[in-house]
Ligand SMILES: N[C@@H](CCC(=O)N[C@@H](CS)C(=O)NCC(=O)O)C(=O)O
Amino acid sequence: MLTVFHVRGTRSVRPLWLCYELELEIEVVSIDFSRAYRDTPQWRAISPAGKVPALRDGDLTMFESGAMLSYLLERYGNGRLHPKPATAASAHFHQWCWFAEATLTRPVGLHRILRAGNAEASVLVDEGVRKAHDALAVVEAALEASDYLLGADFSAADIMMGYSLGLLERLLDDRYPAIQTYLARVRERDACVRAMAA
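Put the chain from that sequence into structure form on its own, the form predicted on its own.
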(Lines of atoms letter the chains of each structure in order from A and count residues from 1; the text may use other names and numbers.)
(Lines give C-alpha, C1' and ligand atoms only; values in the text may rest on other atoms or scores of the structure.)
Protein backbone atom coordinates (compact mmCIF):
# COMPACT_ATOMS: atom_id res chain seq x y z
CA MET A 1 0.00 0.00 0.00
CA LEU A 2 1.18 3.50 -0.84
CA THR A 3 1.42 5.91 2.07
CA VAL A 4 1.56 9.68 1.66
CA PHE A 5 2.67 11.69 4.69
CA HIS A 6 0.66 14.84 4.34
CA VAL A 7 0.09 18.36 5.65
CA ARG A 8 -2.80 20.23 4.10
CA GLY A 9 -1.76 23.01 1.73
CA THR A 10 1.81 21.77 1.27
CA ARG A 11 3.42 20.11 -1.72
CA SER A 12 1.97 16.83 -0.46
CA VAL A 13 -1.08 17.86 -2.49
CA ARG A 14 0.88 16.85 -5.61
CA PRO A 15 1.36 13.12 -4.93
CA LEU A 16 -2.13 12.85 -3.41
CA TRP A 17 -3.67 14.46 -6.47
CA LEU A 18 -1.78 12.15 -8.82
CA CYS A 19 -2.72 9.06 -6.79
CA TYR A 20 -6.38 10.08 -6.97
CA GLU A 21 -6.11 10.75 -10.73
CA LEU A 22 -4.62 7.27 -11.19
CA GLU A 23 -7.22 5.77 -8.82
CA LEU A 24 -4.54 4.24 -6.64
CA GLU A 25 -5.30 2.92 -3.20
CA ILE A 26 -3.41 5.04 -0.70
CA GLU A 27 -3.14 5.68 3.00
CA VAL A 28 -2.94 9.37 3.93
CA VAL A 29 -1.06 10.02 7.16
CA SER A 30 -1.46 13.58 8.41
CA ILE A 31 1.57 14.72 10.35
CA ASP A 32 2.33 17.54 12.76
CA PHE A 33 3.84 20.39 10.73
CA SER A 34 5.55 21.98 13.71
CA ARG A 35 9.30 22.50 13.50
CA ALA A 36 9.64 20.51 16.73
CA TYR A 37 8.03 17.42 15.17
CA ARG A 38 9.83 17.80 11.84
CA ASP A 39 13.15 17.85 13.73
CA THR A 40 12.47 14.58 15.55
CA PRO A 41 14.56 11.50 14.75
CA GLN A 42 11.28 9.71 13.98
CA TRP A 43 10.38 12.15 11.18
CA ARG A 44 13.97 12.58 9.96
CA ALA A 45 14.15 8.80 9.48
CA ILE A 46 11.31 9.22 6.95
CA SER A 47 12.28 12.62 5.52
CA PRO A 48 15.99 13.36 6.12
CA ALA A 49 15.58 17.07 5.28
CA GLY A 50 12.56 17.34 7.58
CA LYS A 51 10.34 18.39 4.67
CA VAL A 52 6.81 17.41 3.67
CA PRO A 53 5.68 15.36 1.81
CA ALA A 54 7.05 11.88 2.12
CA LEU A 55 5.90 8.81 0.23
CA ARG A 56 6.31 5.19 1.22
CA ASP A 57 5.80 2.29 -1.16
CA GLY A 58 6.83 -0.95 0.53
CA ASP A 59 10.51 -0.60 1.41
CA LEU A 60 10.91 2.56 -0.69
CA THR A 61 10.63 5.98 0.97
CA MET A 62 10.83 9.29 -0.92
CA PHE A 63 10.84 12.92 0.22
CA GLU A 64 10.66 15.11 -2.93
CA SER A 65 7.21 15.81 -4.43
CA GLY A 66 8.28 16.15 -8.08
CA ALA A 67 10.30 12.94 -7.92
CA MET A 68 7.30 11.22 -6.34
CA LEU A 69 5.18 12.11 -9.36
CA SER A 70 7.81 10.72 -11.73
CA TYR A 71 8.05 7.50 -9.73
CA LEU A 72 4.28 7.06 -9.47
CA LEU A 73 3.89 7.57 -13.22
CA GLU A 74 6.65 5.07 -14.00
CA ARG A 75 5.45 2.47 -11.53
CA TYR A 76 1.66 2.81 -11.69
CA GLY A 77 0.77 5.14 -14.55
CA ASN A 78 0.63 2.56 -17.37
CA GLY A 79 1.11 5.39 -19.86
CA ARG A 80 -1.52 7.63 -18.30
CA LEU A 81 -0.98 11.35 -17.60
CA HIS A 82 2.43 11.34 -19.26
CA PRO A 83 3.45 11.45 -22.94
CA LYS A 84 5.37 8.63 -24.56
CA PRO A 85 9.04 8.77 -23.42
CA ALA A 86 11.71 10.24 -25.69
CA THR A 87 9.25 12.37 -27.67
CA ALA A 88 8.92 16.13 -28.03
CA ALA A 89 5.76 15.97 -25.92
CA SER A 90 7.69 14.18 -23.17
CA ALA A 91 10.43 16.82 -23.31
CA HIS A 92 7.81 19.55 -22.91
CA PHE A 93 6.18 17.60 -20.09
CA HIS A 94 9.46 17.51 -18.14
CA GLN A 95 10.13 21.14 -18.94
CA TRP A 96 6.79 22.23 -17.44
CA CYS A 97 7.25 20.03 -14.36
CA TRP A 98 10.67 21.55 -13.64
CA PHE A 99 9.50 25.07 -14.52
CA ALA A 100 6.59 24.81 -12.07
CA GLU A 101 8.94 24.14 -9.17
CA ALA A 102 12.34 25.56 -10.07
CA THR A 103 11.37 28.77 -11.87
CA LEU A 104 7.79 29.70 -11.05
CA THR A 105 7.75 29.18 -7.29
CA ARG A 106 11.36 30.01 -6.48
CA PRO A 107 10.66 33.74 -5.94
CA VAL A 108 7.85 32.88 -3.48
CA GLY A 109 10.42 32.17 -0.75
CA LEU A 110 11.69 35.74 -0.94
CA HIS A 111 8.83 36.96 1.23
CA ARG A 112 10.78 35.56 4.16
CA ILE A 113 13.58 38.02 3.47
CA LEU A 114 11.13 40.87 3.98
CA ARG A 115 10.95 39.93 7.64
CA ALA A 116 14.48 41.31 7.97
CA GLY A 117 12.94 44.76 7.55
CA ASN A 118 15.84 46.47 5.80
CA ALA A 119 16.09 48.22 2.45
CA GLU A 120 18.04 45.36 0.87
CA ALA A 121 15.28 42.94 1.74
CA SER A 122 12.70 45.17 0.02
CA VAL A 123 14.81 45.27 -3.13
CA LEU A 124 15.07 41.46 -3.11
CA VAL A 125 11.34 41.06 -2.59
CA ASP A 126 10.60 43.46 -5.45
CA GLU A 127 12.99 41.50 -7.65
CA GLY A 128 11.30 38.23 -6.65
CA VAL A 129 7.86 39.60 -7.52
CA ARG A 130 9.16 40.81 -10.90
CA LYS A 131 10.66 37.38 -11.61
CA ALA A 132 7.40 35.72 -10.60
CA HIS A 133 5.50 37.93 -13.06
CA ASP A 134 8.04 37.11 -15.80
CA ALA A 135 7.44 33.39 -15.17
CA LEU A 136 3.66 33.86 -15.03
CA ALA A 137 3.80 35.57 -18.44
CA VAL A 138 5.46 32.44 -19.87
CA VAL A 139 2.68 30.24 -18.47
CA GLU A 140 0.00 32.66 -19.68
CA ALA A 141 1.37 32.54 -23.23
CA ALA A 142 1.46 28.74 -23.16
CA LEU A 143 -2.15 28.49 -22.02
CA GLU A 144 -3.68 31.08 -24.34
CA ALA A 145 -4.38 28.49 -27.04
CA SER A 146 -4.84 25.29 -25.04
CA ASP A 147 -6.72 23.89 -22.10
CA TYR A 148 -3.66 22.27 -20.51
CA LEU A 149 0.10 22.64 -20.69
CA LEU A 150 0.50 19.90 -23.28
CA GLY A 151 -2.61 20.79 -25.29
CA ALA A 152 -6.04 19.24 -24.97
CA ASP A 153 -5.09 16.48 -22.52
CA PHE A 154 -4.51 16.82 -18.79
CA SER A 155 -1.17 15.44 -17.57
CA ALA A 156 0.84 15.25 -14.36
CA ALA A 157 2.62 18.44 -15.49
CA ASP A 158 -0.71 20.16 -14.78
CA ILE A 159 -0.58 18.82 -11.23
CA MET A 160 2.88 20.31 -10.75
CA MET A 161 1.81 23.62 -12.31
CA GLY A 162 -1.62 23.77 -10.67
CA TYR A 163 -0.13 23.56 -7.20
CA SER A 164 2.58 26.12 -8.00
CA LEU A 165 0.10 28.60 -9.48
CA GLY A 166 -1.97 28.29 -6.33
CA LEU A 167 1.04 29.54 -4.36
CA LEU A 168 1.13 32.63 -6.57
CA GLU A 169 -2.60 33.20 -6.74
CA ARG A 170 -2.45 36.63 -5.13
CA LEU A 171 -0.37 37.82 -8.12
CA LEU A 172 -2.94 36.68 -10.68
CA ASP A 173 -4.44 39.94 -11.88
CA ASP A 174 -6.08 40.84 -15.20
CA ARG A 175 -2.82 40.18 -17.08
CA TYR A 176 -3.44 36.44 -16.64
CA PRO A 177 -6.93 35.46 -17.86
CA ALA A 178 -5.74 32.17 -19.38
CA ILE A 179 -4.02 31.17 -16.13
CA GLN A 180 -7.09 32.03 -14.09
CA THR A 181 -9.30 29.94 -16.37
CA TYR A 182 -6.77 27.11 -16.31
CA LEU A 183 -6.45 27.18 -12.52
CA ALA A 184 -10.23 27.04 -12.13
CA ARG A 185 -10.33 24.12 -14.62
CA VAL A 186 -7.72 21.99 -12.86
CA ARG A 187 -9.17 22.74 -9.43
CA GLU A 188 -12.54 21.37 -10.57
CA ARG A 189 -11.06 17.95 -11.19
CA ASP A 190 -12.37 15.45 -8.65
CA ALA A 191 -8.85 14.25 -7.79
CA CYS A 192 -7.74 17.83 -7.08
CA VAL A 193 -10.77 18.49 -4.89
CA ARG A 194 -10.03 15.31 -2.93
CA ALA A 195 -6.33 16.12 -2.56
CA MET A 196 -7.02 19.67 -1.35
CA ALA A 197 -9.57 18.40 1.17
CA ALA A 198 -7.33 15.64 2.57
Given for the second form:
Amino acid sequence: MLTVFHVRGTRSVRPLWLCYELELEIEVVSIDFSRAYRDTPQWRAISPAGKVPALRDGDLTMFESGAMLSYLLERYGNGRLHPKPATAASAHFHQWCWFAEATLTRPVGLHRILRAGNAEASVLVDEGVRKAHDALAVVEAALEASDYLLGADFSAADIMMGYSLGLLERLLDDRYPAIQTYLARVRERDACVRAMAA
Ligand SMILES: N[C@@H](CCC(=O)N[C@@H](CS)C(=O)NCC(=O)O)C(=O)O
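Shown: the form predicted on its own; wanted: the form predicted together with the ligand:
Whole complex next, starting from this chain.
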Protein backbone atom coordinates (compact mmCIF):
# COMPACT_ATOMS: atom_id res chain seq x y z
CA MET A 1 0.00 0.00 0.00
CA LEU A 2 1.23 3.47 -0.89
CA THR A 3 1.09 6.09 1.86
CA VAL A 4 1.42 9.82 1.25
CA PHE A 5 2.14 11.87 4.38
CA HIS A 6 0.26 15.03 3.64
CA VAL A 7 -0.33 18.59 4.77
CA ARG A 8 -2.88 20.55 2.79
CA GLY A 9 -1.31 23.07 0.40
CA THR A 10 2.28 21.83 0.85
CA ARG A 11 4.45 19.97 -1.64
CA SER A 12 2.70 16.74 -0.66
CA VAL A 13 0.12 17.88 -3.19
CA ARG A 14 2.60 16.74 -5.88
CA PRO A 15 2.75 12.99 -5.08
CA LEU A 16 -0.93 13.03 -4.14
CA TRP A 17 -1.89 14.62 -7.44
CA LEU A 18 0.17 12.11 -9.41
CA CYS A 19 -1.30 9.17 -7.49
CA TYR A 20 -4.78 10.44 -8.35
CA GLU A 21 -3.81 10.94 -12.01
CA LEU A 22 -2.51 7.35 -12.13
CA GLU A 23 -5.57 6.13 -10.19
CA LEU A 24 -3.38 4.38 -7.63
CA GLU A 25 -4.79 3.07 -4.41
CA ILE A 26 -3.29 5.14 -1.64
CA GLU A 27 -3.57 5.95 2.01
CA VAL A 28 -3.34 9.65 2.85
CA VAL A 29 -1.98 10.37 6.33
CA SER A 30 -2.45 13.98 7.43
CA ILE A 31 0.31 15.18 9.69
CA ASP A 32 0.66 18.04 12.11
CA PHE A 33 2.76 20.73 10.37
CA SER A 34 3.90 22.41 13.59
CA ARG A 35 7.68 22.67 14.08
CA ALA A 36 7.22 20.80 17.39
CA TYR A 37 5.71 17.78 15.65
CA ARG A 38 8.13 17.86 12.74
CA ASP A 39 11.00 17.80 15.25
CA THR A 40 9.76 14.66 17.00
CA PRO A 41 11.82 11.46 16.60
CA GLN A 42 8.62 9.85 15.29
CA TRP A 43 8.40 12.22 12.30
CA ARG A 44 12.18 12.45 11.81
CA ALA A 45 12.25 8.66 11.44
CA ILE A 46 9.97 9.10 8.42
CA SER A 47 11.30 12.42 7.13
CA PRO A 48 14.85 12.97 8.44
CA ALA A 49 14.94 16.71 7.65
CA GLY A 50 11.54 17.17 9.28
CA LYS A 51 9.92 18.30 6.06
CA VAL A 52 6.76 17.41 4.17
CA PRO A 53 6.06 15.32 2.13
CA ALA A 54 7.12 11.77 2.78
CA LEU A 55 6.07 8.70 0.86
CA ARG A 56 5.93 5.09 1.95
CA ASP A 57 5.60 2.09 -0.35
CA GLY A 58 5.90 -1.17 1.56
CA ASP A 59 9.38 -1.20 3.10
CA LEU A 60 10.47 1.92 1.22
CA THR A 61 10.24 5.34 2.83
CA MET A 62 11.44 8.41 0.96
CA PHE A 63 11.52 12.21 0.98
CA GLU A 64 11.74 14.86 -1.83
CA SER A 65 8.53 15.42 -3.75
CA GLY A 66 10.17 15.43 -7.20
CA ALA A 67 11.96 12.16 -6.50
CA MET A 68 8.63 10.68 -5.42
CA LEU A 69 7.14 11.58 -8.78
CA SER A 70 10.06 9.96 -10.60
CA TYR A 71 9.74 6.82 -8.49
CA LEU A 72 5.97 6.59 -8.88
CA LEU A 73 6.26 6.98 -12.65
CA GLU A 74 9.00 4.34 -12.88
CA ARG A 75 7.17 1.91 -10.63
CA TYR A 76 3.51 2.46 -11.52
CA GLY A 77 3.42 4.77 -14.53
CA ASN A 78 3.50 2.18 -17.31
CA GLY A 79 4.63 4.92 -19.65
CA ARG A 80 1.92 7.37 -18.59
CA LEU A 81 2.63 11.06 -17.90
CA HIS A 82 6.30 10.70 -18.77
CA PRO A 83 8.01 10.87 -22.18
CA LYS A 84 10.05 7.95 -23.46
CA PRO A 85 13.48 7.88 -21.75
CA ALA A 86 16.50 9.10 -23.71
CA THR A 87 14.47 11.41 -25.94
CA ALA A 88 14.54 15.19 -26.23
CA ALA A 89 11.07 15.25 -24.67
CA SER A 90 12.43 13.35 -21.68
CA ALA A 91 15.30 15.81 -21.34
CA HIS A 92 12.80 18.65 -21.23
CA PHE A 93 10.61 16.71 -18.83
CA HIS A 94 13.55 16.50 -16.37
CA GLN A 95 14.48 20.11 -17.03
CA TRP A 96 11.05 21.38 -16.05
CA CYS A 97 10.72 19.09 -13.02
CA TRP A 98 14.05 20.31 -11.65
CA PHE A 99 13.36 23.91 -12.53
CA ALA A 100 10.02 23.81 -10.70
CA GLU A 101 11.63 22.81 -7.41
CA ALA A 102 15.29 23.79 -7.54
CA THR A 103 14.89 27.23 -9.14
CA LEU A 104 11.31 28.43 -9.15
CA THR A 105 10.34 27.64 -5.56
CA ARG A 106 13.71 28.56 -4.02
CA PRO A 107 12.72 32.18 -3.28
CA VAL A 108 9.29 31.20 -1.95
CA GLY A 109 10.49 30.46 1.60
CA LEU A 110 12.20 33.84 1.83
CA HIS A 111 9.14 35.56 0.44
CA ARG A 112 6.96 33.90 3.11
CA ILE A 113 9.25 35.13 5.90
CA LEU A 114 9.25 38.64 4.45
CA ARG A 115 5.47 38.60 4.16
CA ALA A 116 5.19 37.51 7.78
CA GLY A 117 6.84 40.80 8.69
CA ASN A 118 10.20 39.44 9.86
CA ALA A 119 12.09 41.38 7.24
CA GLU A 120 15.40 41.80 9.08
CA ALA A 121 18.28 40.25 7.19
CA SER A 122 19.40 38.43 10.33
CA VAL A 123 16.12 36.52 10.48
CA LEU A 124 16.63 35.30 6.93
CA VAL A 125 20.24 34.37 7.62
CA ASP A 126 19.35 32.51 10.83
CA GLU A 127 16.56 30.64 9.11
CA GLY A 128 18.84 29.74 6.20
CA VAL A 129 21.59 28.48 8.50
CA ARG A 130 19.11 26.49 10.59
CA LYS A 131 17.69 24.82 7.48
CA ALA A 132 21.17 24.13 6.11
CA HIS A 133 22.20 22.38 9.33
CA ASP A 134 18.98 20.41 9.38
CA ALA A 135 19.74 19.18 5.86
CA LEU A 136 23.44 18.57 6.56
CA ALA A 137 22.50 16.36 9.52
CA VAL A 138 20.47 14.20 7.13
CA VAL A 139 23.42 13.85 4.76
CA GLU A 140 25.79 13.12 7.66
CA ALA A 141 23.51 10.31 8.88
CA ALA A 142 23.25 8.88 5.36
CA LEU A 143 27.03 8.84 4.95
CA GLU A 144 27.90 7.39 8.36
CA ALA A 145 27.40 3.84 7.17
CA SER A 146 28.61 4.01 3.58
CA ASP A 147 31.21 5.57 1.34
CA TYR A 148 28.67 6.99 -1.10
CA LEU A 149 25.01 7.99 -0.96
CA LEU A 150 23.75 4.74 -2.43
CA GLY A 151 26.23 2.48 -0.65
CA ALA A 152 29.62 1.18 -1.77
CA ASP A 153 29.45 2.52 -5.32
CA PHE A 154 29.79 6.05 -6.64
CA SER A 155 26.73 7.25 -8.58
CA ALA A 156 25.65 10.47 -10.28
CA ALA A 157 23.81 11.33 -7.04
CA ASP A 158 27.27 11.90 -5.55
CA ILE A 159 27.98 14.46 -8.26
CA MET A 160 24.84 16.37 -7.28
CA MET A 161 25.59 16.11 -3.58
CA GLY A 162 29.35 16.64 -3.83
CA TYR A 163 28.92 19.93 -5.63
CA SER A 164 26.25 21.19 -3.20
CA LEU A 165 28.31 20.24 -0.15
CA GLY A 166 31.18 22.25 -1.60
CA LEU A 167 28.93 25.32 -1.57
CA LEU A 168 28.22 24.76 2.13
CA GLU A 169 31.81 23.98 3.09
CA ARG A 170 32.16 26.74 5.66
CA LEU A 171 29.32 25.20 7.67
CA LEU A 172 31.06 21.82 7.81
CA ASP A 173 32.34 21.83 11.38
CA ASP A 174 33.09 18.86 13.63
CA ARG A 175 29.43 17.79 13.64
CA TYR A 176 30.04 16.43 10.15
CA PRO A 177 33.02 14.03 10.10
CA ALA A 178 31.38 11.66 7.60
CA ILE A 179 30.62 14.51 5.19
CA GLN A 180 34.17 15.81 5.42
CA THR A 181 35.61 12.38 4.61
CA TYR A 182 33.07 11.93 1.81
CA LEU A 183 33.82 15.33 0.30
CA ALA A 184 37.54 14.58 0.29
CA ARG A 185 36.81 11.17 -1.30
CA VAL A 186 34.64 12.48 -4.14
CA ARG A 187 36.99 15.39 -4.78
CA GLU A 188 39.84 12.95 -5.40
CA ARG A 189 38.07 11.62 -8.45
CA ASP A 190 39.82 12.54 -11.62
CA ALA A 191 36.57 13.64 -13.28
CA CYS A 192 35.80 15.93 -10.35
CA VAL A 193 39.25 17.49 -10.43
CA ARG A 194 38.91 18.06 -14.17
CA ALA A 195 35.43 19.53 -13.85
CA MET A 196 36.43 21.90 -11.06
CA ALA A 197 39.47 23.05 -13.03
CA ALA A 198 37.59 23.55 -16.29
N1 LIG B 1 12.58 19.95 -1.88
C2 LIG B 1 11.70 19.42 -0.89
C3 LIG B 1 11.17 20.57 -0.06
C4 LIG B 1 10.35 20.10 1.12
C5 LIG B 1 9.81 21.30 1.89
O6 LIG B 1 10.50 22.32 2.07
N7 LIG B 1 8.56 21.18 2.33
C8 LIG B 1 7.96 22.26 3.09
C9 LIG B 1 6.47 22.17 2.96
S10 LIG B 1 5.96 22.49 1.28
C11 LIG B 1 8.34 22.07 4.54
O12 LIG B 1 8.27 20.98 5.07
N13 LIG B 1 8.74 23.19 5.18
C14 LIG B 1 9.08 23.21 6.56
C15 LIG B 1 10.52 23.56 6.78
O16 LIG B 1 11.28 23.73 5.82
O17 LIG B 1 10.90 23.63 7.95
C18 LIG B 1 10.57 18.64 -1.57
O19 LIG B 1 10.29 18.95 -2.73
O20 LIG B 1 10.02 17.72 -0.97
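Positions refer to the first chain, counted from 1. Rigid core: the largest C-alpha set superposing within 1.5 Å between the two forms. Just so we're clear, the structure is a prediction, and the values are computed from it rather than from any experiment.
> Once you line up the core, how about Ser65: does its CA shift reach 2 Å between the two forms?
Replying inline: For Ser65, whose C-alpha is compared between the two forms after core superposition, the shift is less than 2 Å.
> Can we say the CA of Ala191 moves by at least 2 Å between the two forms when the core is superposed?
Replying inline: Yes: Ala191 shifts by at least 2 Å between the two forms.
>> Superposing on the rigid core, I want to see if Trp17 changes position between the two forms - specifically a Cα shift of 2 Å or more.
In response: It does not reach a 2 Å shift.
>> When the rigid core is overlaid, by how much has the CA of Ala132 moved between the two forms, in Å to one decimal?
In response: The alpha-carbon displacement, core-superposed, is 21.8 Å.
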